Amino acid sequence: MANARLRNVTKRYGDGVALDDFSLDIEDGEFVVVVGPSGCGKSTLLRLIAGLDPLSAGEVHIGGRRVDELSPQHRDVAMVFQSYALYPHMTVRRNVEFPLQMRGMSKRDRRVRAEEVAELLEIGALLDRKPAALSGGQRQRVALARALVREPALFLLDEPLSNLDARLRTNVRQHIRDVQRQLGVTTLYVTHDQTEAMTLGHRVVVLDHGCTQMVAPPLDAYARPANAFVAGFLGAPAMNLLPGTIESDALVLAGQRVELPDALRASIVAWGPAVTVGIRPEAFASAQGGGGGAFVVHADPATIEALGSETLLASDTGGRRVLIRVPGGVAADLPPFSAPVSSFHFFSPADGRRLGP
């Protein structure tokens, strides 16, 4: 295993910049995601560390030593691609020996290599089949088996589940996160999926047009969004995201005036007259009556989706869809729901930044 070091990594294509400008330090044994809208420089990331693109700019190091400008059979590392690209016309045990067999490991060594990676995927019943006698979950198992059993010094997965159904992929990342803490192997993991990026990870990349937005701990990323933009891609639903006016000593906020605590008041006044505030779904509990320092909306009893443990429902508060969800289920006489100045995050309207702590 090995640390990474990526030091300005930089991908133009023409006048376009795919990726602009990328560092991080991966330490050994970490488990980093890295996560964003399509076409933010995802994908070309992990190309780039791979040596399938060439850099524009930059340097790629693993395990202390320059790789950029090796070719990508001399990098150390691996990659599981979207797609399995298993070969069809081989059985399982060939597929994952494969990489094995090109290193000129005898057949022996292997063969004893191959099925301790696949018991350890739970796939060793399947050895003796093609690719076309499994299913989506299995194919991608086999696929990571074929990846690990390189032992790389650096793994790299570029939206590995997203072929898969939701059960499928539940499992599958469980599975994926159990076999990364067991071998300790460095990785990097790219999705859009903001459930695995969640849970997968020690470290959430959060890119956006192919620049970093926010480096972090996965709750911290959620709890303290460095920007508006963090803000509102991490969450399901999104976090509210509402044009604000400070007037003397109170939040006008679609419409509502909410007064503000004594300690919060001279530093938003401070960041005014305009902000922009972020209020997560699940910080609106029912409320009776309200106003004072507090937001309230009446939810709409069209939008209610019942999920069981949750519901979700929608208000159309001073012209602005907000965003509702509570635990459980919820009266057929909707009551009107609040969240605390507590629960506000503040934005600069004008570029986006945290404001304050």
The other form holds:
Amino acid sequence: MANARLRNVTKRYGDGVALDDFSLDIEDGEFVVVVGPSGCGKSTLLRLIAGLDPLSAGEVHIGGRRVDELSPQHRDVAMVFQSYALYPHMTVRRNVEFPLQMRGMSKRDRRVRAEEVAELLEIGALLDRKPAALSGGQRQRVALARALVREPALFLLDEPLSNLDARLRTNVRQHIRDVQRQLGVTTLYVTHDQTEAMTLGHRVVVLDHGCTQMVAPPLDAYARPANAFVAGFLGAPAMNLLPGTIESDALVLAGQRVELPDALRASIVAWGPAVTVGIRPEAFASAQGGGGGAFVVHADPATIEALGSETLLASDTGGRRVLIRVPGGVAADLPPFSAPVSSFHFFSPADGRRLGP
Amino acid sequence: MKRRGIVLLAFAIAGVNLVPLWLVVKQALTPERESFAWPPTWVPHELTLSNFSGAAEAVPLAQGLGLSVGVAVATVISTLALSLPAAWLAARREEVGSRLDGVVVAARLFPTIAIAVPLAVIFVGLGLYNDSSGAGLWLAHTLLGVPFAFLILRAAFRGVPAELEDAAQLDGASPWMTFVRVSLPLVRPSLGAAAMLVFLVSWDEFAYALLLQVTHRTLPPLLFYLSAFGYPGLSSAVAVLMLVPAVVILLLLEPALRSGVLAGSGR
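Having seen the form predicted alone, I'd like the form predicted together with the partner chain now, please.
Now the complete complex, all chains and molecules, led by this one.
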């Protein structure tokens, strides 16, 4: 158990930069999720921390010890690979005992420890099987067991759920969270799945093109995304991002004039004239009567996706597709939907930066 | 109908291969006059081991057998020791692999008998020519064996995901332990196949054996002399001795050949 400090970690490949000047402090026992689209540099980050690839620049400290010059075996880092990377010629027991064996633990202690971890991950009945005889979910748990058995200083997971079917994924996700909280092991978890990003970690790091976009607790990142990329990436369906123009006392959005409430007018006008407006699909509700200070859209009945607990709709407004998400069902004669200005997020069209608080 | 055709074809191919084999065994176990009998006989009339004792009197058979086994076993060891690291490196680093490919293919293009003459001259200078323990021949056979072993083992290492080696290192294994505990066990079937093929390469090798050794000969040149001087019974006896490991290895390799361990290994 230890903290981890990453200082200006950079990885260059030929002309390209896979990871650019990445810095992050992970507290002892903290669970940090790194999320981003494929190719954003998140797997590279794990390989650099693990020592599987050399850094181009920067430093990695684990538990107060600088490790970026050490070989992987001396970093006290455990990793769960996307492919699980179980040793196919060894039984589950020998897979789990392998890290202990490499550290010279006696056969007897190894056995006891492996059985403890097997109990924790509910694979006790599988110990004498080979990986080929296991299901995907079982292999996944064996991979976790092998990584956790020696109580690493830092625990790395590279998209560990991406090979599981949807139902299993929910179970294993909760299991991973429980085990991490129970053991208090410092964890860095990489994923492209934003449900995992929202639910697993204490903090989430949003990465794009090798650059950190935001570091925050997941709900904060959802509520106040630092820029348009984070806004569009976290949340499903994605936030609507629309170009808007600010006139003296109103916002023109997709051809519609939206009155600005007195309380917000002064600050919003100062950001103008051009802004990018972000509206979460769930910010919309059935419009009750008229009233200014809201963006009103008419959904296309053909786009209704009724999921029972909620309904997804879309609207083509002023040449833009706007996604809407409302709880429960919708009436047969679709009402207009409106989102109040107070729910809007504003971003600079030039660099995507968040405007205002 | 189609199936019966395939079965017939299989029998025909097996027959073409097995008839000479049967004749050699028959000639080795029957008196010489039966070998020359006309019309030829297919079933031995009189069984005898005199051809083996005769061959042992005519040529240094026991010494030849010992030398053949010794050189072949040593060749297997040295060839695998050289090929394993090379094949692993070639499988993990494509740029190294393509270069080694060129060297290995080029090495196989030269006729061995043409290289044997300059090699003999070099070995005279080094004191390896006609070495009583076959050290010179062993070196030459290692040169022959490496390309086979390299191609088989490289294909095998390519089948081992690099992530398994990454995982082992993170689990605390040194690079050497990673190789011994993870990579090597996963290529074991191919390693066995390579060892047996290299054994046969050395066991069967004639040109170097003829030109690099004079008085300390392995079995192939001994067989050649007996045959060239007109002793079909004696040479058949030596041939049968030479067939034994080949048949054993064929039986051992059969599952590997069937499972495609040697697929993509060249030749």
